[in-house]
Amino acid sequence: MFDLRKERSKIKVLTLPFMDSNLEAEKRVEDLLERLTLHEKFRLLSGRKRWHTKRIRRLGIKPFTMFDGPHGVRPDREGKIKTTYFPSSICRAATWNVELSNKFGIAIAQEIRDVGAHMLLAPGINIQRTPMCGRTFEYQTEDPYLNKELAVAVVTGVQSQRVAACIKHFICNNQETNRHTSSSEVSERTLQEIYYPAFKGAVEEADAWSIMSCYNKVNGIYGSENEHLLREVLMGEWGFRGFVVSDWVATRYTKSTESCIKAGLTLEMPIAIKYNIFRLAQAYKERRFTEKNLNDNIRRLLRVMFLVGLFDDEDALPKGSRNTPEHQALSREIAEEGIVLLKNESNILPLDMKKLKKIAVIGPTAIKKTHLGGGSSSNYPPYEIKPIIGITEKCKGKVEIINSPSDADITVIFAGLRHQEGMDIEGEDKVSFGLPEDQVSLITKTIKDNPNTIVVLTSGSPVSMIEWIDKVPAVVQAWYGGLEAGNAIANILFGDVNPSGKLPITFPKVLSDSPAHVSERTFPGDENLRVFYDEGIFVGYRHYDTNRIEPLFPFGYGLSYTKFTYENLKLSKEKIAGNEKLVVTADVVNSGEKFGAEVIQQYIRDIESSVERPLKELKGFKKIRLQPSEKSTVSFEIGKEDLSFFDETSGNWVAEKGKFEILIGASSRDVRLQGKFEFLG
């Protein structure tokens, strides 16, 4: 029935003036803030159905719509509606090419804007802290500058498309291990140095418009109610203009609703726990928080919701898009680009077909979807291609698949974790840092019948491999590829494409070489549910350089089925002072036989310190393209910045005078060039 009072109400509406999108964004913003109630601001701050905002009809606010996941949307937990299935983010990492994560940025945020929705809860940026997290996977890598730039980058193409990014987990959400009630004991320097970077830079250079608090506690406090992570860090020393969500029932446990509303704690999701309207209402009426404090939450709030045309003609928004030719496109190059190769003895890889007539390809993973059950990064694609489907395909009149190692020319093992309880799953971190046992009984049983096989493992996190790694000719680390996974790794295996995935994450032999696991207090905590970071800087290949350990794979390392020679580094200075540039640059040549990609690691050396500084940090990286026999000059710039610490004395970035180590290499330990300069100060 027409109901005249109602289509009055609308066009009275239309006609304010947060609804004219030619005016200054600011200036909507406040002029639907003056106008909405106090009962409507409380309505605003939590979710409702999971994953949306409340209505607010007298003003026509629609609900905003947030979903998963870091490879893939999620717009239901059934799996009615079919989104494209990118590879995990430690596989995107791999690539160590930024170009990539923008467009998968573009890519998601058109599937976002397809299924409605306005928010994508991504990316992961918690630094890989413990090869054990049960989340490995979803986040990008151990390094603060890698993961910064490949953050930057996601942020800025999603955000392209008028879709709002939600970085997470801020911060220091390094396990799954009691994380609803763990605190994160770690100093200021750390803080600083290695677990801020990438959420910076997502804000400051990226303008990302949303963060997500974590569930555990930082010194003691929780993420969401952390009035110095979020109102003095993340707000006054950042500049950040969205506004914060809270990891999904994460205020749980925090002491009230008004230290959530102070610390400027936004949304509350998924349901409304400290930010119940009587609570609200109680708290508000005693002064236990004011007005102020209230709208400067919602305003970021609102701010967000015009940046996404949530009041706007949708005409004028960018056209959303799923599981298209290019989507599907995107996922493979991806997810090629990730692979890294391990180990290629006597160059068994790449499989020549015509030297071939059959191939056996066992193992558990050969066979098995991975896109279920990684908790908020499950996804349900329109088809996923299983590694055999893939190469089966691949050889197709011309190599008969077989499985039967002993009968084979070459025997493919598929082995590695799932998403599933105990291995690569958010909710728990996994039990064995080994594969599974029968999947190693399995691997060398097979080497006894068939010396020519290579393992191919699919996991989002390092395994050992010390029980059979010397055995092996050939290994293959492919992570959770996405629905083009299958199709991907039999391109890698056959040639068709040159590995060119370089490990974002190091290695280790066996896992007390982890600085995570020293002791139960560093993983995973004490009794009173406190984890010690007391490894402090020293994460990932700067605990492996500094403290002499061999890592089984180290960190920025993967082979080739070509070689790139490094020569004639040049150094623009000798010396720099205050903001002068230095401009390094070095020439690469292929100087193998096939076309390749490579990346180029600049890492940087304090060579004498008044602190305890580690052995080099990756302070830049170029991805390039070579034709056997072409050269490259690739050019990297150092400031003052790249050559800073924190000093937890003076609470700022220092850079001492004296002299720094320029070292180019395609790993954290295979430097191929070296120089030296001097900064005056």
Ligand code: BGC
Second form
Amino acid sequence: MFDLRKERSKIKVLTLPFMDSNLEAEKRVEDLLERLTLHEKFRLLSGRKRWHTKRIRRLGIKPFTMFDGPHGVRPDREGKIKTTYFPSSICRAATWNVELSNKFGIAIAQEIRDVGAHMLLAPGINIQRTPMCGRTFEYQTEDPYLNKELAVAVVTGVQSQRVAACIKHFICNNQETNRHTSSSEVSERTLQEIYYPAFKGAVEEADAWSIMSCYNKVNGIYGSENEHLLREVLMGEWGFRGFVVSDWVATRYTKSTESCIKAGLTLEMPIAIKYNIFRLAQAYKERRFTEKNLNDNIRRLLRVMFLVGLFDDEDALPKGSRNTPEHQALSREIAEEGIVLLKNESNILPLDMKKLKKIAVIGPTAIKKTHLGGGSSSNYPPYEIKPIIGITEKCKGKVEIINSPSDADITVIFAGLRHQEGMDIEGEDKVSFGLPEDQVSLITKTIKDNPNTIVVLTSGSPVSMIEWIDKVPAVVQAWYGGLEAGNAIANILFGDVNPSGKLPITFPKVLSDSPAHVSERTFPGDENLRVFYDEGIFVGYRHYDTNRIEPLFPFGYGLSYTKFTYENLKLSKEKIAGNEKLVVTADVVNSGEKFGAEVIQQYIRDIESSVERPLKELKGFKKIRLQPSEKSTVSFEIGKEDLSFFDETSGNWVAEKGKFEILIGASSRDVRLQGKFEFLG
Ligand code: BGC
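I would like to compare: after the form predicted on its own, may I see the structure of the form predicted together with the ligand?
Full assembly next; the chain just shown is listed first.
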């Protein structure tokens, strides 16, 4: 059939070189850049209508469109367009399944394409420095290695669909209190070892096409005008070829137009403040920035426009799709694999329907949906299965669901947070580490009425359990599990799925045990709004290990309905030198009675070091699936980079000669196999 639009686009292709999709991408970029007037360049530097860049009609430059966010595409804030709601990032991280993160990236990018956009404002990869951060649920983990592996997988998945991933928020946006004005005071070693790796990996290994600057200052300078962070580190050292976009109105308190231009901020969103046309023109006239600076910034945006196919025929681009059964099944799979079984005394779980007549399902979060709230990562899915619905459906015709614990064989209490004020929400840190008082009372009262009580926690961050943990036989950490959450929880409780999630963050007993909670100065900051990262590299388990603090549940921890035995550790060599690699292998056997998955974690300890180092650091993990009695051999490769620390004096990564220890385990505190080797330098 004759299609006028298509015919026109063919004519354009013949007109200008940059429109020719057969031409090399960089040539297209340069051709288009040369054709832009100064005024048009200025127009491209800021957003329009919250999610778009401005159209340049003369050259056929369409608006480049970007949407939130980490857990599902949100094209509008009213929910007119429905999209798949995926589990919160902390839940996805708890799967420790790199392949699932990659599949998630592909699926969410297909949804971005389907709504006609070009960039996903995700993943959020700030380190979980404190369980009190309002956005802990949106971030992945406290550990830089796990963070990097998952970030690379997501970005690779997203961009395989020719959709740009925008990794955010660069950097040290680790709390919400005073996020627009505070300064994260952090050492170079800490940045290099803890906060940079996921961003660096996403750039160097996955070629992330965009990065979002943070609201906060880093060592006194706002992220959007931080020349050191953006030009020197990101672009200079890591070779970033994409563009920097500001967090929404993050430029508000920056010094000037030229400081942002010079630092390398391309796009100011959602509206022009520092990149207001008149301000730009004035600053340019007064030679406060050069056209070379400006061109470099613009070139980066144009490059991404070509990468996502903004000028190409729709038919030549990957197809979008949305709300498909496949995406919904993937959302459920992530939720199931991310759920962490924290406690299971006398194997009260999984529940056996044949032995039960009545189950009491109570607690405020049993009947709550979680897709709304939380801020920019809110979603509007076509449906969401609440926990009560998931359980009721599964039990239909088999077990009666009641609400009175004293009349039930088993009680399941749903407690947790709900993305309300002060409870896992963007813009505010949590107001309390504990569960709301009424929930604590409900748990303690219920356990008296029915000792067979299971607590299921829906939250995106660790909560205090100290008042009740010893009294309940089983606890399940279910996070915010996406649109299939209720089904995923039911599948875990009744054993259709064997839990395999492991904590991506340490659960402390009390908040004061947590590294950022030593004083006001470390959180939420001093009277001058400076937040001192005094704990340095000792974030998460690095802190608990070094200071010999017993956590409630350690990093990497999670139970299964089966058992795994670790044996036969082998190191390929006793000594390695230079760039030689060491191969570590271990056998893991499913010594229980159920099919299950295990995450084998490899930590490394530097036995003798000239600087203070953590007692162990994660440097590898593998998730495997085994039938009862089945055995699998896992292997890890270790090189010099896995042994190194960042030396502030020389400004280099250094691996010192000496002995190192390999620790293979089921969590950071459940080390099953140990071996030593020597690095000869
Ligand atoms: C958030 C970003 C988000 C942006 C757009 C900001 O408030 O910090 O993560 O992408 O809004 O919604």
